[in-house]
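This document opens with one chain alone, in structure tokens, the form predicted alone.
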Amino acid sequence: MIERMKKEDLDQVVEIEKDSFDHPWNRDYFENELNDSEIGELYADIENGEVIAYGELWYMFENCDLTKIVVKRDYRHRGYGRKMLKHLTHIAKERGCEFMHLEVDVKNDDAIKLYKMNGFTTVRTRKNYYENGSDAYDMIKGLIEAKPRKILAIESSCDETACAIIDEELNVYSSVVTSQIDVHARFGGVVPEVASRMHVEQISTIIKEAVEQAKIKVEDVDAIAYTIGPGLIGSLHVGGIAAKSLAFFYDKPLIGVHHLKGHIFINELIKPLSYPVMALVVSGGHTELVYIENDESFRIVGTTLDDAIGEAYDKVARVMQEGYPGGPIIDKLAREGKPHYHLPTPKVDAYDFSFSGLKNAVLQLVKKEEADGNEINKNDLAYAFQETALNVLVNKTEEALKEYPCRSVVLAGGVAANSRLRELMQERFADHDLILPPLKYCTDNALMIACAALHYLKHEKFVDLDAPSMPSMSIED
């Protein structure tokens, strides 16, 4: 969380510079900018009362100098720099200053590329600036700007009716989702058809309760985005015709999202990326390890052959006569359990998935204990199948990262919200900068679409209002 910087900070900031510079800033100096200064204002990114990043403004005027941003050594290239810098425009912006300037030195490659990648222009070269004798920029980036873009988003690829309304510095409006599980839990499973029936019903009201929670109109946002796939053919459609109605009546360029961008994205409401990325999607409609170069490039490295990690767990839950979703339920089941059954671990080639046969143990494992008079220890039984499927995605992530190295690594998709894989992804991950979504970002929502939205936005990748839903679209297209 960034801050004003208070004293009882200073001990770790000191040390912090004194291990970033050959000439760091002093104690005393610190001390008067917290106490005297009437023109500079110290900010800290604390995080459980750690200092993991500083930097300062000095306001002159109607312009800002941006003394400087310093990152703990620990916590360089995981996007604490980009956090700081949006953060410091922020605060220049609400003083009303025009113009944010700044001096770097002209060997320091990733600031400069951080000012750059964030607008700063470089002006004119300091022959000498600093004390060791090397050269400085002078950059400079005017804070006039026009409004931030807004996007409205529907997401409608499976069982959730969703809209929400975002703008390009990650505002939210609004997001509202409606969920069809409680109808699908009667038959054990999403039934398309009926998916399709009761997104007609709610879509309109769905739509309407965004806009008015958002308190503006339609015609003041800039795009209209929807998921065009991959996802069941009737939701998409149903969607897709909502988004094109809106484009086609109010004239707004019309944007077709990848759905497991939407779960990758939607990370970005944590922190931002830093890249490259290996993303972990999990839901129940995939399983796939994607390694994404840039916003623009993504390729699987690993997919499921078979069953999807999270049609695992529901046909599990099958087999131990239990409810739909089964992934919460053998969540819960699996913390009450100990190590008993034996099930064997998936052998596949390279970093794909297989989950049939590891279902197919369960179900003979079912088979032979009840052939032999014992009954099923449930908590057990999910515990062994839980600890098997999830460790062969952990263990397959570490592969793939051995060959795609990696800042960042995310978990996505409905399945992200289970406890015990939050927990390996921690206990494996603890070097990477690691992100993982907080629950309620993990199931089907339309924010996720607007997120990802906004990078076809940055790019201007539109789609006509002919364009076809696509339900095996895959994430590389």
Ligand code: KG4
Second form
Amino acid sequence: MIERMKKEDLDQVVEIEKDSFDHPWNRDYFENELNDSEIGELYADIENGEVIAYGELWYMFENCDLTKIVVKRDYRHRGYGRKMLKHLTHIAKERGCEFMHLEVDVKNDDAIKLYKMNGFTTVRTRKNYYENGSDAYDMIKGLIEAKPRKILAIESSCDETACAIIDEELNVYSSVVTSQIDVHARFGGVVPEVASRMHVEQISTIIKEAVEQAKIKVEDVDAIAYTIGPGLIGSLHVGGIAAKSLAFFYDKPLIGVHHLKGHIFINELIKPLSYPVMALVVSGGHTELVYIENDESFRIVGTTLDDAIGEAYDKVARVMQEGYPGGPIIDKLAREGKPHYHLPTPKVDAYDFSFSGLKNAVLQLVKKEEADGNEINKNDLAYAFQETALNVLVNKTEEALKEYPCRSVVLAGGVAANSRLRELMQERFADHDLILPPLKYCTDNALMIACAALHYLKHEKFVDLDAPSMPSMSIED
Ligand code: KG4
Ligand code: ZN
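Counterpart to the form predicted alone, namely the form predicted together with this ligand:
What follows is the whole complex; the chain from before opens it.
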């Protein structure tokens, strides 16, 4: 929780300060600020007695200086900086300040992006501002500007019905998801007709819940977004019709979002993306390496020639007579598995993938063992399948990065929840700005559609009420 900093926080604050800066503020400075300062106010974010982050505001008439925001090393890139910035902005607004000003090292890309995404603009560069000779940007944000625009987004491309509301500063007002997975599990996979019928049953109540939770009126949102493709056609239509009805009735612009862009841009809730970005998109329907030069330029540099990786997980689980969806089951089984079975590594040119041969190899292996009267060790088989499949994914990503150097590497889609894949990504791409979505953001939801929709809104990319759903739309379109 963020509170005014207290004397007893100072031991920890001074340590974090020393760990974070070549020229840290000393204890006396903080003590003075706490005791006597009439213009400075220190705040600390504290969880279970531990100082996670702190920041300071200086008030000067109608102006307010944000003198620093610091996050403890172990907690960086987890949204604490943004949380502190929002809190301090809120306080400055409440105090009636009209402007917020800060200086930031021109080389501190992460901080600059954070400030830009939160409405700060650079007004000038101060040469040799810091002790080490670095230049600083002066950045400023008007605090009595128009409110950030809000988007209501709907997702219904497969077997989740979802609605979320977010604003341009990435404040999440609500995110409601209902999954049909239990129903489809009985059939061993998603049944399209059942999925669309269930979307029809759920969608109105999900939207109502999202609006109620957000404590706003639909009139207050600035655009309505929905997944226009790819996905199951009947399912897409349900979300599309709901979004179009709202857009028509409330006279709002309509945004048709590509589902995979949603999986990619939800990572911005963790940290701003540094372009160019390489996205490894791994889901039940897709396996793609996407090179993203900026938020309007997507290029598929590798794709699967047959099954998607999630589909392969689901099918292998079925061969092993395990449930649906197979991904989480295999993930868990493999954790107890040992190298025992050998499966052939799929060989495909360049950065493309193929998983159907691997899936068949699993089937043949199971049949052979059965014919030989041997019991299959499911842990070992899950291990063999997973190691083979995932190593292909990370190896190809690594190769692609040599031809397409990128600053950020992001993982996206349902299979991003896989514990081993996350481990491998961390091992291999530690030298990049790597973003792994938290588990709750991996499976389909509407928050991801809302995050992507903010980019469409920024570029004023709207669709008409007669826009068709596009079940096999490419991310390049
Ligand atoms: O992105 P998603 O929710 O739906 C599509 O857009 O396809 O991805 C669903 C896929 C399923 O194939 C599921 O088995 C897989 O993601 N999945 C996993 C894990 N959790 C979900 N695959 C591997 N390991 C997991 N832990
Ligand atoms: Zn998805």
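Residue numbers count along the first chain shown, from 1. Superpose the two forms; the largest set of C-alphas matching within 1.5 Å is the rigid core. Not measured: the values here are computed from a predicted model.
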property	result
D431 C-alpha moves between the two forms by 2 Å or more, core aligned	no
Flag for R186, CA shift 2 Å or larger between the two forms after aligning core	no
Displaced residue check between the two forms: G119, CA, 2 Å or over, core reference	yes
